[in-house]
Amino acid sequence: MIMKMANPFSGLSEAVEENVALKPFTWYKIGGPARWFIRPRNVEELQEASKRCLENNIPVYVLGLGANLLVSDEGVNGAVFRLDHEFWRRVKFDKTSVEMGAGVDMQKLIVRTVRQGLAGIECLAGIPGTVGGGIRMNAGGKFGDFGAVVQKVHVMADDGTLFERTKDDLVFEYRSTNIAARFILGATIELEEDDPDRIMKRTKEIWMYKRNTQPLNTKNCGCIFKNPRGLSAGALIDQAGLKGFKVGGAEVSEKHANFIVAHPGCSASDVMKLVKIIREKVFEKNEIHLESEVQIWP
């Protein structure tokens, strides 16, 4: 339960918006509004805002690029934290080192890097998100994944306390990491000098095969279940015959069954009752719980 009091975030103005739609910050452009909206612009306001929620039991949430991201229909009854301050999307080469902040663009950051003739992250071509969410998620695919080439990544707990994790005590798996701490501020990544041309070649090659393979143009929030292991979740959604499945405004992805693409009039309601669906048919038929991948709010 949220206590009620004139503003928990009185001083922090700048910073904190209150009843902000959330649909323009998410790929699936559906769900409701964030009590409270929070862009800091540097780590001591991210610090006392965060503290601010704990003190006053304010449920805590970060946004990147909202990607894999369904907000329900009622929306947020917290704080959604955005680090897309210019601040948060830093980044510093050093030889084959680079040091980023939490708000970059994954995209964005893979075109730099082929400039500088750095290799690695070739396999996050048309994979959406920050990279803190993209660190968070262990995000990739047949092609490779983030957790490669993370070297360092700096995080803070709610109460403000500032961490670095190392290689040495990283665990990147599957769609997952053993970093606990809600926020994550940023990271290193130990990349291999190649010819650009050469980068650039594999980037689209890898990106084509994304484009031919899913819906990269319609409104979507990227896979829905995980695979289960040495299992293709899409195929199983294939086989229980749900290609084109309607609820609503939601569909079952024409082409790739583990994507839902929201039509017009689509409500985040329509996803989640279409998710459910799923969920039985596919036990139905093959007695495997399909987990999810996309994060629902709340």
Ligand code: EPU
Contents of the next structure:
Amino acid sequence: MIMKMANPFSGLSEAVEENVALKPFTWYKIGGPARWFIRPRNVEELQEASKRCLENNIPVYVLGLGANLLVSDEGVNGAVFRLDHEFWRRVKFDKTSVEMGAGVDMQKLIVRTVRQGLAGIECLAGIPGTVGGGIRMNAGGKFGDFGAVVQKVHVMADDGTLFERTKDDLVFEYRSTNIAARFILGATIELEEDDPDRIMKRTKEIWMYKRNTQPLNTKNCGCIFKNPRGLSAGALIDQAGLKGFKVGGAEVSEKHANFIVAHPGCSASDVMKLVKIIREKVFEKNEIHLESEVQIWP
Ligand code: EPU
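After the form predicted on its own, can we look at the form predicted in complex with the named molecule?
What follows is the whole complex; the chain from before opens it.
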């Protein structure tokens, strides 16, 4: 007799799918499937699904817009959570304060805040991601970062415990924060009143800078490496003569060397091999270890 394993997510079938391709959920459009794909519709469902993962030793991954993510070709033998139901996409304005769910698209948020005459997140123009991902990574660039406006973050631990982190105990650093809890559920940010035309002008300038210096119309995952302190990873890779260098379908962008572009047929393993070569070459030339910025699953 064949024994059927009990489904660890029984009773949660509305929110849980099995063996789901992750490719369409990433900007790279490469990589394997998720064993479990979970889209909770509210906090209770998220708590329950997360507890089941804990009880069954199922590794947990949280997916935002998949813009800074490389999923391996084998995929993920665990549970991938995506907070994309409308509950996680709510936005509430209260004068200069904005409260939102973790699933809000940062670019859509910028458009809304600019229209309201609220300044402070235009530095995020052109950076794809959700509010949850943006806080987790402290999204930003040379014009500023998300952490600067964050007042409060609602988080949840694996066992379903909910708590709040406030500005006084939050630390936002270069592409990182001191939030340890697995799930970011939402946040409140504080912006400043300004003239909508002026904010729009600044937003456009920042977006144009990105458009002129980065390969935006390609399949990529943003910058692959973090900038070493005081230096530019892009410039180091460029100086190592690697622009245009290819492994399979993966190529170091000619436009900005800290981007690896995926051409048709590119696999995640092509990208990983290229990452390794870039690291080795830059170390040979400058004795600098490049640290990856992109999240690699598993
Ligand atoms: N440079 C080169 N060759 C290149 C790329 C850059 O010589 O191929 C030089 C540029 O000429 C410039 C310097 O390196 O003098 C810095 O380049 P850039 O102005 O493009 O900024 P960056 O440090 O490479 C950072 C963020 C970007 C963000 C931009 C703009 C990191 C790793 N990168 O890039 O973030 O969009 O500033 O704000 O922090 C990302 O995080 O995914 C990302 C793309």
